[in-house]
Structure formats: structure tokens, C-alpha cells
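Taking the form predicted alone, here's one chain by itself in C-alpha cells.
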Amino acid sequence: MARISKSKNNAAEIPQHIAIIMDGNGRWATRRALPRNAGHAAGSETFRRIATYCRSIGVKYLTVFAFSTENWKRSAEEVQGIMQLFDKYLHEAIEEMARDQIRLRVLGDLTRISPELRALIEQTDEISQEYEGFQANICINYGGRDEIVHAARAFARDCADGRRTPEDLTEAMFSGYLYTEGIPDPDLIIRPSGEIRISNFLLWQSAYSEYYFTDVLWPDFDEAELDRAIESYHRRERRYGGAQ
């Protein structure tokens, strides 16, 4: 398949916002008799490569599901390894953001993250405010239901403090209380690894998203597979509840 390229002819066909559930790292490692964290390391490099490709073809936002609120149930060794990968990636991203003018946001409940990693996240967020263009969003300690509860509590506090009333609430206003405030809803959500479920990812934001499922494990996901996902997206007719 020919690579999708950024051009005036196909710019309108490129999804503005692609979201990916990065699944299959553990199985990839197990099939190679490697520790699970080797799969996460390989998946991290895949994210870096796919983010670069998305930027090159004109995608504006890429959001990836890196660590869910349920992933704390995994072994302490695996969780520690994943957090070390986040730390490594964010340190490297500081230089890359300046060089490539990339914005980076970390989305999720960061209260359970170590103070050192939270400080690094705040640093990268502050730096990336200077840049416009492509934005990568990494969901850490994220869950769609948890996000909605978090937003509802924030709105309730504003009502209790007299800044809002229940009658003020609209869908647009509620979206402003979500972690994804200011980010358009995803046009296309991709799930590698053969699983056909959304796993509590972007529940509010995905109301009208298109989905693409593939058996390819995330570390093996490449630019050609992303092209196939986008080609599949092109064949969809997005009616947003309207008649055909």
C-alpha cells in the first residue's frame, strides 16, 4: 500500500484526532520468551514512531491509552517498569518538543503518580504551552468512568460555591470539566491486539468516533497498519445520528 502523504489533495481526509489503545505489549513479549516490561519498552518505541508519522501526514492530535486506573492490579515489578518508561520518555520529550514544536499533555488522575514524575509532567506541560501544531496526549492512570466522575464532582463543587447552577449544565460545558478540555473528540479510535472492546477509554468523547480493530500487537503496529486504519476511516460515512 502506498504511504499516505500530507498534501492539499488529501488534507481534508486525514482524521484530525486519532486515539489508540496501545494493547498487546505483554503478549508480544511472552511470545518471544521476554519479560513483560520488554514488551512495554518496544511499545514505547512504537508510540514514538507512530507519533512522528501522524505529525508528518497532518494529524493534529494523537491520544494514546498508556496506563489505566485498573493497571495498578498488575505486579509491582511491571508497574514500576512502566513508570520508569514514562520517566525516560518524558525526559527525552523535553528536547524533542523544542526541536519539533510538539505539544505534549498527560491526561488522567495524577494524584497516585510519584511526586517526582508529577513534577516532570508539570515541567513538560509548561514547556509545551509555547508550541502550536501537533499535540500528543498520553493517558496515565486514566479511566473513562473515573474521568466522568471527576468532572461531575468538579461541577458539583462549582455549584456548591455558587459559580454554577445545575440548570447551567450543557454537554459543551460538561466537556470543559474533562481531562480532555480544549481537545476535539477523536475521529478515529484504533485498538490493536485482536481485542474488540473499548476498555473504559474516552467514554464521553467517543460517542461518534469511528473504530478500527486489528489483530496486530501494538509493538508490531507500523505506519502501513496506520494507513490501513485511515483508509478504513475514509470508507465510513459519519452521519452523527442523521439520516443517510
Second form
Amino acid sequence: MARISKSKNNAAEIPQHIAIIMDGNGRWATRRALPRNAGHAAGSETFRRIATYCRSIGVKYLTVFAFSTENWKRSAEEVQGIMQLFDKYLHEAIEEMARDQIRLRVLGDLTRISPELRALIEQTDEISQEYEGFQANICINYGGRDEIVHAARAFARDCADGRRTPEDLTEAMFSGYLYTEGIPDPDLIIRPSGEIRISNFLLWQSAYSEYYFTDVLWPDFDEAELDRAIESYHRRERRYGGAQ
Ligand code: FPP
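Please supply the coordinates for the form predicted together with farnesyl diphosphate, as a counterpart to the form predicted alone shown previously.
Then the entire complex follows, led off by the chain already shown.
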């Protein structure tokens, strides 16, 4: 049973932006003698559930790592299964977004994504552009280093075209070249499944984020686990490099 409620919500208590590395789907499936894609399907349901919960307690942004620039190394069957889950989710989300005023963005290098899925991503992006409630960001073909290189290239292009000079560049301006443009940095980053590393996720944006690691596998992650993560976040003192 969830303990953190919206009535208790205030800016100090609820992180504005939570990011999650959705890890452990494969192990969850293997432990049940199921194909790996059954784990991803279960993980997709967990994402829905946690997004609904985040919205209900007043989190403003939820960003999830769904497919990395390295995940193409997996079998064609697994990659195709994950892409089908994205397709299914986005189709279903169209109705939900309008009903609940949810902004949905897909972040990453979409050039390698099939034209059909890319068209669907563009459609959901366009439909939800004006919705100002909760925002879900799904990272697909995303890599933190890739994102920084992509941003540096875009800035260099603007310099070459005469729109900017190297001296113009500030941290805030550089942030505007990232896929996460306009999205505040994550307050809390959660990684389930017992791995204690960041795996190329939001490298620039996580400079001052708090981390929460848990052994729970992503398909088993639930509202109570999110409450534990938020409670742990409450106990941290965020100093952003300042003195105690
Ligand atoms: C990592 O677990 C998970 C992935 C690479 C895929 C995540 C995809 C989904 C949850 C499905 C679709 C999502 C949405 C938002 C609709 P892993 O396979 O590396 O797990 P393992 O480490 O146990 O093998």
C-alpha cells in the first residue's frame, strides 16, 4: 500500500523529476523460465503503473531508460520484441494522454528507428505538445555520450553557420542542445536489479542528482518501492557543492 500521498505533497518532499533505469527484465523472465521478451512486456506494465503513481503523488517529470545505443547488440528477436512494445504502448498512450493531459516525449537518436515507429513517435509528440500536466520521457536509442556528441555537433554547426560563436557557450546554452532540452535535471535517479552503475544514462543531467539502488527487478518494482526511494531521497541533504 502506497504511503506517500498527494495531500502531503510539497516541493521539498516530492522530487520534481524522477529518472529510472528499467533494469532486470531479462533476469525476471529467466527465473520464471519465460522468454526474455516476456520480461520486457512485464516491464512495460510496470512503467505504466509507476507513471500513473508518479502522476498521482505530484511528480512532474518521469524519464525512463528503455533502449540504449548499446542494446542493438541483443538478438534480432529481442530487439524486435522491444520495438513492438514501444509501438503498442504509444498507440495506447494516444487516448490516455488526451484524457489525462500527459505530455509524452521520446528522447534519443531516432534515425535508427523504423520509419513506422518514428512516425508514431512524431504523432504522439505533436498531439501531446500542449499538455502541461505530468510529463513522461522515454529514452530510446539513447546514450549519454552520444547525446553530448550530438549536442556538440549541433553547436559546432551553429558556429559554422554564423548563428553562434564559441564564446557564447554556457552550461545553460549547452543544455538546450541536448535531447532533454527544456526538461529540468533529474532530482532522483533510480536503478533497480542490483547493478550499481549509471550505464551512460543522463551523464550531463545527473551532475547533482541523488541515486537510489535496489535489488528488486524492474517488473517487480512497485509503488511501495518508489515510496522507499522517495523516503531515502528525503533523508539526503542536497548541497550542490556548497558547504554544510
Ligand atoms: C533492461 O533489462 C531493459 C531493457 C533493455 C528494455 C526495457 C524495455 C521495456 C521495459 C519495455 C518497453 C517500455 C516502454 C516504456 C513501453 P535487461 O533486459 O537488461 O535485464 P537483465 O539485466 O536482467 O537481462
